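Presented as structure tokens, the chain that follows is alone, the form predicted alone.
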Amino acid sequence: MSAPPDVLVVGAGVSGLSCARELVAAGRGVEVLDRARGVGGRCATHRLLGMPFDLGVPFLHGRNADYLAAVRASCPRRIEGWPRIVQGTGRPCQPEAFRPGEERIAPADGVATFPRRMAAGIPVRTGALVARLDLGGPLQGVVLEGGEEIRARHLVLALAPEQVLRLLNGVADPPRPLAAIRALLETSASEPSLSLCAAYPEGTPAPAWDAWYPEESRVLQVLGHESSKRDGPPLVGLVLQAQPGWSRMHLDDPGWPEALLAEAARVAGAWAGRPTATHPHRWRFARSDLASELAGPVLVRLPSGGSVGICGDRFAPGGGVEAAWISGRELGRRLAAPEVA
């Protein structure tokens, strides 16, 4: 039996893909695991008829130099500054792309390059579910659903706060700094979002349009024209992401992409309710309520000598991608500090 890594990381997006680079950097031993077949959560690229479509994030932006590099280094093939051409006054998902300072990049092979790129090196394990986590002994230990055990001396839960307080409810008799934290967890929330890939005929014109906000809709937050970051698209492809609140509404509901074309259709034009090909995703957890972001990751020091560590979107300030990176840098390095090893 090969020996228990150093630390485990629950959660394969880029907050959990970031804290491992450091760790591995370090010399430390770690695994990743993640429930979905691929990495990069939120960060997904989806491929319909041979192009692809960013179904999550549509873009990455930030100010953080460290971060910005580690974008451009993963993905030499991209777009400064898209959207360039932006139709509507409706509220983005996240307003302070826009802002003074902040550089937006669009990977040219969807934003699924970032996370891809980050996870080269590191052991990670796809379809793996946790189901419950075992903190009583001298190592923290997750179970699998189906029973598999897996152990190390450190434990790292990047994942949606609800996931994280799920887990964390599952702990009898936690110690008290861990009570805390799923109590601060309690009262944290996540936003969905229901977002839709849409390919059209041959020959439909291209929109004018990078990115339209469409200021009157109470269903759509935004339209994302994806040719338009594509080098020679074989297609005019859209993505549509609805508002939170509707998301919220019609989560369950089966109809929620034909609702969504409908929508597309009389604010663009008949034509985007007409695509020849769809696939639609569910996000049930797409982003942190920013009311309720904190400073920085968590670490808490079990009686065991090991420690369980928390990171993610919520766990920096400004959220999405950039705060997801730099909390799981900043847990990386606390956790490969020689007084926690």
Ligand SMILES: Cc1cc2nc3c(=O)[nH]c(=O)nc-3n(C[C@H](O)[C@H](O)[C@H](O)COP(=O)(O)OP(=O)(O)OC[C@H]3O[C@@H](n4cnc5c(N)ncnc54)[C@H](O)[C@@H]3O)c2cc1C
The other form holds:
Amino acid sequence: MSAPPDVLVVGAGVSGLSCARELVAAGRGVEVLDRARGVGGRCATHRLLGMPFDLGVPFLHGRNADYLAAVRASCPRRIEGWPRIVQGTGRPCQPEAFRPGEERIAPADGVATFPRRMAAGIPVRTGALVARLDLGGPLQGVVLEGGEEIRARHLVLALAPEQVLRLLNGVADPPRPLAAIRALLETSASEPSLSLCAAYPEGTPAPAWDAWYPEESRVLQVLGHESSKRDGPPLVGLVLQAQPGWSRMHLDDPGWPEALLAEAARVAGAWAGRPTATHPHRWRFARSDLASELAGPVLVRLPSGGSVGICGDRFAPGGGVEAAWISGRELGRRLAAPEVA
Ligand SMILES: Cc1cc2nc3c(=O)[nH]c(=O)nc-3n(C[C@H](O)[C@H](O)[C@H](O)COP(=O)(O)OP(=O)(O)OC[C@H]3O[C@@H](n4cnc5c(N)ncnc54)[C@H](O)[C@@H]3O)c2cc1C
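Would you mind generating the form predicted in complex with the ligand now that we have the form predicted alone?
And the full complex, kicking off with our chain again.
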């Protein structure tokens, strides 16, 4: 049997990978677990008819120099400044992406290039859903769906706040600081998003815009022109993202993809409602609400000498991928400090 890792990170999204990278660089033993088949979480790219579609965050943006350097180093093929041609005055998913000083980058092979490159050299186990935590003993434990237990001295939860809360709520008699953090996380209200990748038939003229934020639609938040991010795209493709309020109302409605296409046709023309292939995705927790963001990650020391850390997009100012990366890096550095080892 292999020795337990020093640090177990739950979540191979940008925050978990950023934390794990700091720990690996400091020579600490790390294992990252993720329930999905691949890494990246909400920084997700899906291939449809041979073209990458970004079905979560549509592009990377930020103003932190280290973050932007990391994105550029991981994504040598990229379009700077995307979306360059914006139509409509509706509210973008993250309005600060368009403020002065913010830099926008669309990786030409999809946003998931960034987490995939970050994962190089990090032991990641995919298909590993953590069903519950066991914080009672000298080592912190996670129990996977199926019953397997994995233990480590330190545990990092790098998940959407609601997913952290679900795991913490299953801990009987948690240490006081964790109970307090649980109460804080109760105030989280991540916005959901229903997203649809749509590939159009040969001969469809490419739209003149990169992104369209329709100001009067209660259904569609954005029509993203995916093929405008790609080098020599094989087809015209859009990603349709629904408004958070509409998404919340239709999360369990099986007819939402058709409703989204009908609205795309109304907004952009009949062609937009007639794709040859689609791929729907339901994000229950797409973005944490701006009002509930915290200044930094959390690190709680346990009586056993181990610790539980929490990072993610809610745990640094500004939210989104940049905050996820910054909070993961900070937590990794704190855990790598000699006094925590
Ligand atoms: C539609 C959409 C639009 C967005 N638009 C923007 C935008 O414009 N700008 C921006 O900056 N951000 C945007 N975001 C948000 C951005 O993608 C996230 O803030 C960021 O990717 C979060 O990274 P993370 O590592 O904190 O969490 P995640 O990426 O969610 O990573 C968490 C990981 O944990 C895994 N996991 C969850 N539960 C378990 C479990 N029990 N056991 C094991 N693994 C588990 C998940 O599979 C996932 O891989 C958008 C997101 C979506 C979905």
